[in-house]
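In the block that follows, a single chain appears as C-alpha cells, in the form predicted on its own.
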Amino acid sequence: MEYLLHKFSHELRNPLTTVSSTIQLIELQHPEVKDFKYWSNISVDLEYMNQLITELSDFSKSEQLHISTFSFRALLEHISLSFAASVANSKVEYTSKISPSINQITGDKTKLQEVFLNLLKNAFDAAYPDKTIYLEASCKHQTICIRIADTGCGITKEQLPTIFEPFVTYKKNGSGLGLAICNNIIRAHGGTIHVESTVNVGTTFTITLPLHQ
C-alpha cells in the first residue's frame, strides 16, 4: 500500500505543478482574470490539492526511519519556542515542561519534530479562545514520555477509536492523514501513542519513546 500511494503522489504532482504554472502564466499575461467570480478559488482548491499530495507521500515514508543520536530535550525545546512564538499573538495560553534529565535520543530527527508539530498545531485548532495548551516532557527507566495537552472542544466516545487510521477525519477539510502519519512514526521507534478526551474538556496526547533503537 505504501508503495502505491507513493507512486499515485509521484505521479499526481507533475501535472498538478503543470496547472499551477499554467495559472500563474494566466494571471500574469491577463491580470484581469482575478477579478473573476470564483478565480481564487482555483487557488485555494491547488494549495488544498498539493497538500494533499505532500501528504499521501509522507504517510507512503512515515515508516522509513533515518536514524541519528541527538539531543532531543534541544529539539523539543526548538519546537517549543517555535510553536510559542506562532501562537503567540493569538488568544490560547502555551506552557512547557521538559525535564532537565532528558539527554540523547536515538531515532529520525526530522519526523519526530513532524510528530510534535503536527499534534501542537492540531491541539491549537481544537483549544478554546483563552485556553490552554500544556507540553510536558520526562524521562524515566530508558523511556521519555511526552504529553500534549489542551483545554478545548475534545473527541467524541464514538470517533476515538479511529482517529489513527488514514483518511479518517473529523475535521473540516482535512485529509485525515495527520494523525495516521504520527502513528506510524511513532511506532516505527518502538514507541506508543495514546489518546484521551472529553468533548468540551480538552484532549490529551501521550506518546512514549524508548532512548534506543
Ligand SMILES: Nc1ncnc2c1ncn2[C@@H]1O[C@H](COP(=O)(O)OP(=O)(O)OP(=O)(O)O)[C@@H](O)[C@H]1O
The other form holds:
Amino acid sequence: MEYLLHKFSHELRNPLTTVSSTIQLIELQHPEVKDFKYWSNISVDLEYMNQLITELSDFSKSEQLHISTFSFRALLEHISLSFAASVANSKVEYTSKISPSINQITGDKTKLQEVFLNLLKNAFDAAYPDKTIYLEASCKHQTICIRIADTGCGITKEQLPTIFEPFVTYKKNGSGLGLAICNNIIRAHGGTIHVESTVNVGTTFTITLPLHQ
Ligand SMILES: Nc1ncnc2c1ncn2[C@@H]1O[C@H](COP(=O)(O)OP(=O)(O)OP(=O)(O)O)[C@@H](O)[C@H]1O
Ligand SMILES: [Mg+2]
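Given the form predicted on its own, corresponding form predicted in complex with this ligand:
The next block holds the full complex; its first chain is the one shown before.
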C-alpha cells in the first residue's frame, strides 16, 4: 500500500505541475483572465491538490526513518518558538515547558518535527479563536514524554477511536492524514501515542519516545 501511494503521488505531481505552469503562462500572456469569475479558484484548488499530494507522499514514506543523533531539546525549542510566532497574531494562547534535562536522541529529525507540527496544527484548529495550547516535555528512565494539550472543542466518543485512521477527517478541508502520519512515525521510533479528549473541555496527546533505538 505504501509503495502504491508513493507511486500515485509521484505520478500525480507531474501533470499538476504542468497545469500550474500553463495557468501562469496564460496569466502572463493574457492578464485580463485574472478578472474572470472563478479564475482565482483554479489556483486555490491547484494549491490544495498540491498540498494533498505532499501529504499522501509523506504518508507513504512515514515508516522509513533517516536516523541521526541530535539535541531533542533544541528541536522542540525551535518548533515551539516558530509555533509561538505563528499564533502571536491570534487570541490563541500558547505556553510550553521543555525540561532542560532533555538532551540527545537518536531518531529521524525531520519526521519527528513533522509529528509535533501536525499535533500543534490540530491543537490550533481546535483552540481557534481564543482557547489555550500547552506543550510539555520531560525525560525519565531513557524515555522522553511529550504532552500537547488544548482547551479546544474536543473529540466525541464516537470519533475518538477513528482519528488515527488514514483519510479520516472531520474538517472541511482536512485530508485526514496528519494523525496517521504521526502514528506511523512514532511507532517506527519504538514510541507510543495516546489521546484523551472531552467535548468542549479539550484534548491531550501524549507521546513517549525512547532516547535510543
Ligand atoms: N487537538 C484536537 N482537538 C480536536 N479534534 C482533533 C484534535 N486533533 C485531531 N482531531 C480530530 O481528528 C481528526 C483527524 O486528524 P488528522 O490530523 O489526522 O486529520 P485532519 O487534521 O482532519 O487533516 P490534516 O491533518 O490531514 O490536514 C480531525 O479531523 C479532528 O476531528
Ligand atoms: Mg491534522
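Think of the rigid core as the biggest set of C-alphas that the two forms share within 1.5 Å after superposition. Since the structure is predicted, the reported quantities are computational estimates derived from the model, not experimental observations. Numbering follows the first chain given and starts at 1.
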item: Post core alignment: Tyr128 C-alpha displaced by 2 Å or more between the two forms; value: yes
